[in-house]
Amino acid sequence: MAINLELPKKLHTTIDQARDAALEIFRPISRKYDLAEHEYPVELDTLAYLYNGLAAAGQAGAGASGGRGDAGKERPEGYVANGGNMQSVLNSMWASYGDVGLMLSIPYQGLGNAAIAAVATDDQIESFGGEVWASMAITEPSFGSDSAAVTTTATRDGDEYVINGEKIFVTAGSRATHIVVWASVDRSLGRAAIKSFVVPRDNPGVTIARLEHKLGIKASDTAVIRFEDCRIPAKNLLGSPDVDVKKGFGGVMQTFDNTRPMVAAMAVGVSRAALEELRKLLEGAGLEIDYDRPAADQPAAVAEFIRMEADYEAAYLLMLRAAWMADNKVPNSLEASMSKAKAGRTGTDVTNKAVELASTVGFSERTLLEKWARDSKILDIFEGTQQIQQLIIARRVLGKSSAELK
């Protein structure tokens, strides 16, 4: 039985929408913001206002609806869906095939939205304000990829929580309007007491104590954010506010099944922007890339190429298939954990091998192939590492919980 895999028609027009971005607003302005860190990238306001329009007009694909898409709609037996998780992660990619910088800095579309949107409900929506730019706050000074390890706390007090603490490493924490923090409700209860909440930027007690220098994606700002005293309503609490120790922290994790295929998007997109700068060099060298030919009997450069770019093809499809299981109310914990590891892995070897194949060409900023290699790195780390993905992997194949595979 054949395997379509070619993507449904309605899916055309949010691919149109983020590769004209990409190409008409991203790419002309990647190299200016990439020079000047923390400065806002002012050309996005224009893209922000067309997403709130098409969104209004049920036209939007990706970002625009934070990925609810079909979320609440009566579906016949048998329906398959291809909805606000598919349109997200085909925009994030497109955007990303711009400039990943910039495509995180795009307001109302931060990765914190994905989180709200995996569940968050109509009422909360309502109350956080409607239009909602959330940045997700997890890591902590004292620990990077042991999720469960959040020190900071939230207290209950009446109809409010109290939050304190300190986060690290906010993407857009200081341009969101809410952020998206993990804090634990009673610490002596461990990880199954951690819970999200969202919290507006300008509420008293939030405090951006600085912005990061970084590698990559400089058009994106990386904030450190403290939390003294910041009381926010205890609806503001994304989920149960109860505490199940028998599920443990299961329900707190389950915001990755959203964001993960989206990172893996961002890596995905740029792998593909340089494969395709990459194949104009060669070509312009005067190598052919001659799929009728085994690889072993081509060019060096060229055999690498075909190599790059069938692990482009796996990402995508990865990618692909995560997100469409969670339009469809499939678990997917393996699979997002999967399309995570597989295009965070080939995202840093394609642009690194490009800027290798490129020579000096690659190196200088003639191109935007060495830009994309220091962009790449931040998408094998950020939201799980790569060994991250890989243990959780190990653990939904081999059935072992958390406890037994370390």
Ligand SMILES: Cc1cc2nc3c(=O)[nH]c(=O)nc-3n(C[C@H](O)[C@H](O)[C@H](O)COP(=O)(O)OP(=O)(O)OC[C@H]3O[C@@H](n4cnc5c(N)ncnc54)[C@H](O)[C@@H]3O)c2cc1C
The other form holds:
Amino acid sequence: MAINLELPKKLHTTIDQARDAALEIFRPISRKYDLAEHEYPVELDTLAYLYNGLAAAGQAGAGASGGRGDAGKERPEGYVANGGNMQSVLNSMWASYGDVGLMLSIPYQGLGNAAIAAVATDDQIESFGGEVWASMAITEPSFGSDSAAVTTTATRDGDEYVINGEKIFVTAGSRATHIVVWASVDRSLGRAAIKSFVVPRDNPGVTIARLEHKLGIKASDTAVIRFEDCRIPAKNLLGSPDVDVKKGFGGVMQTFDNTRPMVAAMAVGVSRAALEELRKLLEGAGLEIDYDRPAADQPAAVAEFIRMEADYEAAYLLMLRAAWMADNKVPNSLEASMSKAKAGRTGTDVTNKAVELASTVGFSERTLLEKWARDSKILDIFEGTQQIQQLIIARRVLGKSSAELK
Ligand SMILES: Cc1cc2nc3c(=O)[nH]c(=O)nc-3n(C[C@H](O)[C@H](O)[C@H](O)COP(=O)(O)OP(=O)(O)OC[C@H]3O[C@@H](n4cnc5c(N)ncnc54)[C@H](O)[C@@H]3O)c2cc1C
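Return the form predicted in complex with this ligand of this protein as a structure block, the form predicted on its own having already been given.
Let's see the whole complex now, leading with the same chain.
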């Protein structure tokens, strides 16, 4: 049986809109906000408006506007529940084809939105006020990769939880309206007690301590956030409040199944941007990319280009598979990690190789190639590094637990 790799027609609008925004809104301001780190890209307000329109038509994806996921009851006409993850990855990919930093700054499209969409109930979404732009706060000064080491606490007090702790490197942390915070409801119960909470950014007890200066994605704000006796309604806990020590912390970890393909999509998008730019430069230099001849028989630069295009295609297809599985409720932890591992590595390889092959032009600021090489590195680090994805894949393939394979 032949495999149909065509995208459904309804997704073409998503791609066209995101691609147009990438080329007409993001690219012209890409360098400006690379140089003006921490300045809010006001042009993105236009995009928020566009995305709200898409969300109302069910075209913006799982993480869109208010985190409306499969749980919602009232649907505008034409809303498509199935396909939300696919829309999200395609949006992420094409917006990142424009600029990854700006993509991460699009209002109401935070990584926390995907987490909310995956598990929030209708009542919760309503109580968050409908429109939610949520960042994701997991990392702390004492850990990054080891998500089970959360020290931030959420102590139950009547109808509220009181949150105390510090989160670092929170993408969109100073701009988003809400923060999805990982905290332990009982540190004596280990990782099973880690839950995620939706905290309004302007809640008393929340302080944006500082913003980081970074190698790339400079248009994106990266915040250190402190929580001091921060009281939130108990219903802001996402998922089940029960602590099941037998199940571990699979509940919060499941959000990665939705967000990792999205980060993979960002890497696929920036790879595509670099490949298109490189193709122009190679062809401009008189090199012909001939798909009817073996790569090894062609000039070295062309052979490299063909190899990178193959990697790009593989990353793209893995991204589609992980998103398709999420949409169809097929467990996808393995495939989500595979998509992120492949795309993360492809993103850094393609963008750096493009700088190398374009040499002086690649290293200068005459094109965006050097910027894309800087921007792509983070996509192989956050939401789980390359090494962590490989560890997860190995555990799943070999049937080993996290205690057996560290
Ligand atoms: C720009 C930026 C934005 C970010 N945004 C967010 C965000 O929005 N929310 C959030 O919560 N966090 C965010 N992070 C944090 C990010 O998720 C962490 O940096 C990442 O998980 C790695 O953690 P770490 O930096 O502490 O590195 P470590 O965990 O200390 O790892 C250091 C190195 O060791 C490797 N390593 C670690 N454990 C193993 C192992 N068992 N086997 C093999 N190798 C291993 C890692 O792969 C890495 O190469 C962001 C980080 C950056 C730089």
